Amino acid sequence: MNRKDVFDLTDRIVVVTGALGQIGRQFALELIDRGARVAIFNRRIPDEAVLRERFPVDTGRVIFCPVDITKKASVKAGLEQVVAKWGVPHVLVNNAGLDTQPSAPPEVSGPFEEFPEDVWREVLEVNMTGTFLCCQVIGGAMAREGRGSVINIGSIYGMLSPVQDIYAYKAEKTGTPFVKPVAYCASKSGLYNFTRYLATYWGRKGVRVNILTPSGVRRDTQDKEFQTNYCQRMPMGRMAEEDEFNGALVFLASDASRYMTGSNLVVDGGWTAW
């Protein structure tokens, strides 16, 4: 008996913000070799010899649209581009954000009553308004055609607090403390109750609304300390490899998802487990 794949994504048209980063990266070349049409919106867009060397894909499948996801006229040109190339996208996923890494200077990495507030509205600027404006223009398009899916990409910074012991060496180390600051995770705590919000909102239009929450990501650049600290916390370990949530992502983006909406789909290592 054929049954039909339920993961199939051949010439889905997705929209992926952030492309040009670690994991959205990953996400756009699974989704490509998927079969399926990927639209990249990035503020800015590399030259042609860039864009191949970390796109060496079939370039009938791929577009890049540089698009400002903080102007809503910018959105909704990035729409126009997509749909006049291949029709309204199948799948929207708002993984473009700002986050503040242990090698950020220490003006924007000190205790909280010194975090600086116009950090503090570029980081909800991004990652809240972003995604809002993607949703409203994108997701809109979606809901008129009457099916689509939206992955908002979260973080387990966004479901608890972070273990600021984790970062206690960088005063051994600098002489100057790191506090992982306070704005990128309420901007990721408040993309569950959007996600949610929409789920209910688009509900019995055919959009499925979810929200997807990643762990670290272990990258080269990263001090030595903070991963051992980071792994010792973690129950499997280590940190995530950057391609360690594509499964998770094509589910969501796939018929295998078909009645799951306002949900939060945790691949952590076992972080929120403890």
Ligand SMILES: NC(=O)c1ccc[n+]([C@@H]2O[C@H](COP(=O)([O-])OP(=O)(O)OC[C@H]3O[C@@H](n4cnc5c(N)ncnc54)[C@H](O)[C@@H]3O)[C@@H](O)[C@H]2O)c1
The other form holds:
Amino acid sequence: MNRKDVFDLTDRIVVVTGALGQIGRQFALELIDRGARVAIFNRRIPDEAVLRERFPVDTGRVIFCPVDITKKASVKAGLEQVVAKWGVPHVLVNNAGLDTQPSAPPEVSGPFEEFPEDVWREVLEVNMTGTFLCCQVIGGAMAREGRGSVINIGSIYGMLSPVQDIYAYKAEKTGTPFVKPVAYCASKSGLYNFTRYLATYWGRKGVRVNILTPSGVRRDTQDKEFQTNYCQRMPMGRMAEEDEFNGALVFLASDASRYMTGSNLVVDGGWTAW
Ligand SMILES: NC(=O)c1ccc[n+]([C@@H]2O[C@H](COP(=O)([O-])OP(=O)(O)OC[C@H]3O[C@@H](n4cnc5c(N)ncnc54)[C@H](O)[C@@H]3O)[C@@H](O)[C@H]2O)c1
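Please supply the corresponding structure for the form predicted in complex with the ligand (the preceding block corresponds to the form predicted on its own).
Full assembly next; the chain just shown is listed first.
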């Protein structure tokens, strides 16, 4: 029997924001591997040699667009570049985001009462306003075509409050407490109803809007104490590898999820299950 592959992404045009980062790069490589054409929107684009090394793929299937997602004109210029080369995107992955790692300086990871207003604004600007602008400009173009899939990238810390005890070792180790900041959590949380809003707004226009929720990814640069504490809280007992959200992304990008909109696809090792 000749059955159509519902996960097929051949020649789909996909914009992935922040795809020079850890998870976004994996998204881009997976999509390209499946025959999609991927436009990488990143604030800073490194030189050719670095790009070749990070993306050893068919050069006809990837373009790098220097886009600051917090600037509407910049997002529009990026879209124009994609449209001129390939046409209006079928998929938008709003992956670019700002987070605060445990290695962050004390002025951005201190008590809530002293959390700097400018950092709050900066994080909301990228995580919320940047997603809003990409949806307005690129999602808007997809709606005019009457088709498309928008995938916002959330976080378990946008669904639940962080377990601050995980970071308590920092005070013992360095003498300076680390508080997982409010800005990341509040900005990510806003994306959940933003997703539902747009899903209903574009419900009859052929554009689906969903959110994918990852949990923490293992990085070699993380403190061992952080990794141990995190894994103890995690039902599956380990952190995610950077490519473990790819399957969910392919599902949301493809026709396999064609009746799904306004949903939250949680891929978190069980973190939100208790
Ligand atoms: N890594 C994790 O453990 C984890 C867990 C849950 C959710 N997430 C979410 O997944 C997404 C990707 O995370 P990551 O760890 O790969 O991030 P990362 O920091 O490795 O990469 C983020 C990328 O976004 C780009 N970027 C930042 N501001 C931008 C702007 N204004 N315009 C264009 N590009 C900009 C950065 O240059 C970078 O390339 C983020 O939304 C993050 O919140 C990550």
